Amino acid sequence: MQYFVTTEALATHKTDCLVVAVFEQGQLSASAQAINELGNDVISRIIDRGDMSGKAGQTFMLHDVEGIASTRVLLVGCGKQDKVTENSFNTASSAMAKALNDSGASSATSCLAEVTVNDKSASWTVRQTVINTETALYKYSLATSEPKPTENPLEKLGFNANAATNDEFAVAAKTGQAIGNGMNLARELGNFPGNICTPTYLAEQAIAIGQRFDSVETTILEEEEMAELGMGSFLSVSRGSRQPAKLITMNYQGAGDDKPVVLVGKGLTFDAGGISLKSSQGMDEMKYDMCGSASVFGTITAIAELNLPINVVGVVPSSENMPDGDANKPGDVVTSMAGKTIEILNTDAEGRLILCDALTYSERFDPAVVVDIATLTGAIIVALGSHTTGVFSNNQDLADALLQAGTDSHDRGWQLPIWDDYQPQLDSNFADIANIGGKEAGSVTAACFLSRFTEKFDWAHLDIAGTAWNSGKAKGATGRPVPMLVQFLLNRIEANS
């Protein structure tokens, strides 16, 4: 998709389609009012006869409107004019993208930036429109048969601006496209089945990213090298799989010798639970247990596309967790890279076993901060549902920065505690630490486990088990929290500039 900004007057602007906002109770945006007047109340007549209510996400296509050079005008419902929320705007702009792509229009110009969305700026609406366009038009690339291509798909989307907003909108569109591309990469990797998206496949994709961008250097550690480093916790998980584990590092250099932000993504390409076998119901969705790593891939590509002035290292421990004669057994004790011994009480709590060694490995980069992203616990879904990412941190400023980034991008998180009160739940009679903490506060004790390996740096943990994918009829990876992570990095750049 190509994006552009135009300051040409609506009446004379030649495009296949103009997009304007209509609100509930018959209220029109400024652009819709202008077109309505030029077209002899054509929009008012549509509303009066009940064809357009203005509900968020509703669309109605007009053709050959009098006084307009554009051959089409798409009306998009945005909800109540004085109460347009981020959710209703996302619904409206996603519906716009789908309607345009099915309309036969190869180019279109949107006037939705004039919609006031809570406290968000007009450039936010442009960026969000681009993100929603990219993600709404995403199609899974593997199919059981040849996919039917869309006839005359949308190829160019413009944004109506004035002299004051022209440059601002152009930057917003570029940023939105990079974030949307990053989300779609994360979705694609997440949606691939476990027999295709293996640890080796992830490593190959990381190498391809390094080849695509000169600013990214990729390194892959094999199991023998990890064994030499003492990653006994990580390697204990991969023992039950025929797929060799990989430790993937993508080093993005955009800011000289500055200390990097390290992003650690859980890369369990399939999680059967090991000896503590999961139930068969829904086990196919355990291909999504690598969505933390997918979000790191998506974030690295987004910031590389934008050429951001920041250093970021993506660290991805990748493995499968399968039942096998050599797999971890409940009661086994393994030794982590940090030298701490771990009693494995449940082999299905494997994510923390690979992450703890990856977190220790991150120390070598002398990080400014470390953020891990993981589909770590079902307990976070009980606590927060599928709308919100769980945020944990040993540094409140870092937690606040991630929460603010979530608010700014509308990819929101909510902070939970990792107080010392919870640490005794991880006590073990036979090792330094147990890998589970009992029935209570499962997502908290999982974060507490990880915190034992982050004493040398400022760290935050994002539990995305509820937000990384959708189940049911709309099953598929979401690409979250790529928007939050990119916004977090953008905010750091702005704060340090």
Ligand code: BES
The other form holds:
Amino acid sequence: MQYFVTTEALATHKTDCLVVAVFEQGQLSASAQAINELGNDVISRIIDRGDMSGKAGQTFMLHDVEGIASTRVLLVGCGKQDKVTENSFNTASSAMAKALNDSGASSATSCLAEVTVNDKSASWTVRQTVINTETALYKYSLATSEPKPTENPLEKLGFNANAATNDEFAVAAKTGQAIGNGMNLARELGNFPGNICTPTYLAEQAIAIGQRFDSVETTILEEEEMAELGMGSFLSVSRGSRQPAKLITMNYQGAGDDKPVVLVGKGLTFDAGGISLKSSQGMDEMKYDMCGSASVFGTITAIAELNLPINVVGVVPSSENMPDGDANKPGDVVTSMAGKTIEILNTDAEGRLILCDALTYSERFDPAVVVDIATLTGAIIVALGSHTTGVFSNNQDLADALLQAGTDSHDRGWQLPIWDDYQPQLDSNFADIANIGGKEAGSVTAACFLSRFTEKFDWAHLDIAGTAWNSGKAKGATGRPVPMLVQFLLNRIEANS
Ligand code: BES
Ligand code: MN
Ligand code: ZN
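Switching conditions: you have the form predicted on its own, so give me the form predicted together with the ligand.
Everything in the complex follows now, all chains and molecules, and the chain you saw is the first one.
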């Protein structure tokens, strides 16, 4: 998709489709009102007939409206005019993208930026419209049979602006496109099946990203090199699988020798549970256990596309968790890179076993902060459902920055404690620490486990088990929390400038 900004008057602006907002109770946005007047009340008549209620996500296409140069007008319902929420705006702009793409219009200009969304700016609505357009038009690329390409897809989407908003809308569109692309990359990697998206495949994708951007340098560590580093915890998980583990590093350099933000993404390309085998119900969804790493891929590509002035290192420990004759067994004790011994009481708590070594490895980048992103616990879905990412941190400023980024990008998180009250749940009789903490507060004890390996730096942990993919009929990866992470980096740049 190509995005542009225009300051041309609505009546004379020539495009295949003008997009205007209408609200519940027959209220019209300024542009809808202008077109209504030029077109002899054509919009009011449709509303009076009851064909358009203004409910968020409703669309109605008009053709050959009098008095304007454009051939079509798309009415988009945005909900209650004085109460448009982020959710209703997202619903409306996604519906807009789908309606345009199915309409035969190859170009369109949106006037949705005049919709006031809570405390968000007009630029926010532009950015969000672009993100929602990119993500609404995403198509899984591994075809099931013959792919049916859309006839006359939308190719160009413009934003109606004025002299004052022109530049900021252009920046917002560019930012939105990078975030949307990053989300779609994360979704694509997440949706790929486990037999294709293996640790080796992820490593190849990382190498490709390094080749695509001069600013990104990718390195891959093989199992022998990890063994030399003493990553006994990570390697114990991979030992149960025929796919070799990879430790992927993508180093994005955009700010000289500033200390980097290190993003560590769980890259479990399939989590069968190991010897503590999962039940078969819904086990296919454990192909999504690499969505943390996918969000790191999406974030790195987004910031590289935007050339952001910041240094970011993406670290991805990638492995399968399978039940093999050589797999971890309950009761096994392994030694982590940090030297701490771990008693593996449940082989299905493998995410923390690969992350702890990756977190220790992160020390070598002399990080400003480290944020890990992981589909770590089913318990976080019990606590927060599928709307909210769990946020944990050993530094309140860092937690606040992530929560704020979540609010700004409407990709929200909620903080849970990692108080030392919970640490005794991880006591082991046979090692320094156990890998599970019993049935209470499973997400908290998982985070507490990681906290034992992050004492040397400011660290946050995002548990995305609920937010990274949808189940059921709409099964598919969401691309979250790419928006939160990119926003977090944008806010850091803003704060440091
Ligand atoms: N990848 C899972 C977490 C998960 C489960 C994410 C369900 C999404 C949906 C993780 O490796 C895991 O198996 N965690 C266990 C931990 C338990 C054994 C302490 C869990 O949550 O059941
Ligand atoms: Mn598991
Ligand atoms: Zn897992």
